[in-house]
Amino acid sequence: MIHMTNISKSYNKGEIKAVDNLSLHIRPGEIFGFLGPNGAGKTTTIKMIVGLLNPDKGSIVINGHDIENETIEAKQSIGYVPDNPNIYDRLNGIEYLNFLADVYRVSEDVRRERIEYLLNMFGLTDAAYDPINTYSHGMKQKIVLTGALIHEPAVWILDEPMVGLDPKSSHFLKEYMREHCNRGNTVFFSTHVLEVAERLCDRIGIINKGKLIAIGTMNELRGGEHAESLESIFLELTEI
């Protein structure tokens, strides 16, 4: 689903390397987690997955589209929320939702039905109606996931998505981000909550200044069965 070959991305005139010759394989199927600490590299590359940054170098294809020469065709395929979501908020949740949905070309019908389970899912039916500048921080980031996802893309990109939800919603999007890998689909995201990647990733990949330096499941992590904890890899490996 997600084909990262050798992705390098300086700033500064080269000076700072973000990233540097990263390759990453995420499957059909799978909740892949992507850790680091702050700088670390995250979201320049989860920028570049999504098209918002060129890569040096190296090539991204995702869901058989490159994302460089298949442009369109490659962002029909991404629900992208990322960290800071900037959305319309002169507009009223509906109104905004719609504009998503014309965007990705969502037939009436179809968006009717998913913006009201949506809606229903993260507890914003109520406001929907209301403009997105009266919403709490929580509140715009379940109207930004339910945007990203309207469209029923198979790649999900997610930055700190479970920033700002209540515990409620955080569960219910958890449950929705494995179903829609049980149909064979798939989720990136990145989280600082390494309780939440323990439990919920197939996968977990751990980038430390551009460079990726440990990926595997929680078993291969640790080496083993022994019951060593994903934070106390993450500390040890990122010598923190």
The other form holds:
Amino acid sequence: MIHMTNISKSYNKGEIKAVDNLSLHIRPGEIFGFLGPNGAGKTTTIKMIVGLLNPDKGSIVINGHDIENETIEAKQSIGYVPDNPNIYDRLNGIEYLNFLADVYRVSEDVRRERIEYLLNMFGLTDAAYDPINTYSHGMKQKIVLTGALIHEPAVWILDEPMVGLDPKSSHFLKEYMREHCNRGNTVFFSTHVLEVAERLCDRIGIINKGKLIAIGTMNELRGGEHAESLESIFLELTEI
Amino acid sequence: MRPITSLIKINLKVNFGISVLRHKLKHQKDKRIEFIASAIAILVAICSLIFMYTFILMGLYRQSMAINQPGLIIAYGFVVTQLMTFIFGIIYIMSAFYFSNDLSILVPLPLTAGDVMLAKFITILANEYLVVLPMLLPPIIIYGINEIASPIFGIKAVILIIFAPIIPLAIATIIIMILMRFINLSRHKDALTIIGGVLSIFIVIALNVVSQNMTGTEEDMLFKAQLDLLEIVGKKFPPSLWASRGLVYGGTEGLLNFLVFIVVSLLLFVGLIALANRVFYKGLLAGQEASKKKVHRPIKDKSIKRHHPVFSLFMKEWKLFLRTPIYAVNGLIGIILMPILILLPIITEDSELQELQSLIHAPGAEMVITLIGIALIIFTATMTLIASTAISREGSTFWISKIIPISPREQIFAKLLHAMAIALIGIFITGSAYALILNVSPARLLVMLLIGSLASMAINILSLIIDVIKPKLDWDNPQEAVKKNINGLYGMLISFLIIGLLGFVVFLLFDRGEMAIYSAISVLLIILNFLALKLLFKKADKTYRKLEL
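Now that you have shown the form predicted alone, what about the form predicted together with the partner chain?
Whole complex next, starting from this chain.
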């Protein structure tokens, strides 16, 4: 579903290598957790996948479409939630969702059903007609999440999705991620909450200083030893 | 470093963007040329304004010499400066003291309200000097050179310049702080912006009515108007007179006036801090206690509707434009103001109007009137800044435009539709007002509207190209996207260029008759539109891909 081949990205004319020759292959039906210390290159990688940053080299293929050459088709397959929900403050919730449904070409019946369901699950129905600039951080996060799901994207890409969510919404989100993958789709998300990653992800990748330093299922990461937690693996691997 | 000194330093740095600029100049070498270029552009603009101002002052000086009052020019300088400081001050203080984003960081710090106010006040003061210096230096220099001033004059001048903005700014601050304590203005922030916009429309209209009622030679009138201004402001606001007397007069009277000005400035400043400690935070926090009852509202079926993506993008532009007061006021002010100004002679029953209307039927006049009408229409339609800030206005939400599966050219096309929709409204209203007042025939009105639309389309496309190439996405306050955006200035330049170009064509073909002129202009504009649109789409595809967030 997501094929990243040898992608690199550097800043300041090559002085800082944010992502260094990264290759990753995320399969259909898989929840993939992307971990790493602050400044390791998580957000840079995510931004390259969704087309906000252009890789210096390497290729990214989403759902069979190259993000460079078949941009529109690739984007149609992605639902993206950024780490900072800056959206059109002066629209109300419904207007924002309708706008996204229009640009992702979702039919009227389908969007009605999804908007009602998702807003209800996130407890946002009562605020649907309020301008977004009256929303709290968590509410904005939820409306962005709803917007990113409105077209049932084949690939769901989330940057720190749990931040700011209340326990009920966070629980719903995790359930929904699993359901989404059970329908053959893919979820790729970054997080600092290792317990969530440990319980939720089919596979985990750890990035440090722009390089992928570990990848696999929890079992593979433990190397057969059962006792070790993801936290101790993470601390061990990312130690300087 | 004492906390208050550190706070002032930080505030000044943020205000002038020093750290960001240093980082850019150090690490992004390509930004250097851009920085120098925009610095030169701004400098040229400011210098030409100062030149005009000095020109007016020279005239004033000559006339005040004639009535043996050479000091008038200094009084005028102080009055104008302090009036401007006060007006700008009110706006600056409102936004810095009550609507600023850094307040949520500053309020919890272990600093007094007076400290926070002081730091913000000094930052605004620093901004005001950028107005004060070019306003006060020319009159002082003109007076100093002509009257052969002493070194004491120089010393007094420097001190007075430093103190000049303090009194008006302190008064503005006190007014705002007391207002905010009792009226919860922050809940009506949007309304305030609109009121400000409407008020400025009225000021322009009032100035026009006044100037139309003036008789006598222009320079005499200007002089009389300036004297009136001096008298009014001098009576209501004596500090300007203290300052100018303190500078111009010698002996005890001069010294007394000088000292009164300085002491009153200092007293107000100290009083301001005392007041801030008592009311600043109370007013600020009162503004944030907004509460609303939650009612259960189910999702209405009819609010969920499907539209074509380009139409949806266009509607989004409309909604954001109309609901962000600073955009709406800026974009609509021109198309509201121009027709009113055109129709004003009818409303005020100007006698010259009848003379003008009788001239229209002179041979050749009809063509000239049509051409002037076209120029006027083009000018109105492009004062809006909508196209030249179309991408900049997206700011931190631009990521949405980058990720949605809609090609850049379709997105830009929606923006062009939006700019054109407003331009067409302006063209229609202005054209009709102009035709009505000058008895222009329907056929000529049609020509005016057609050519005006073609020209404004070209200007909008070219303005969009500019904003596509270098959008200003990095802003916190929507005001910066329009007011502090150099692309708006470039957009205006383009409309002048287009009007100039059309003027040149008219000049070349003037003897060939009307039909030749109109058809030549139309063909030229159609070709220009076609080429510009192609370039716009090409640039949009490239930039949307290239811009990284």
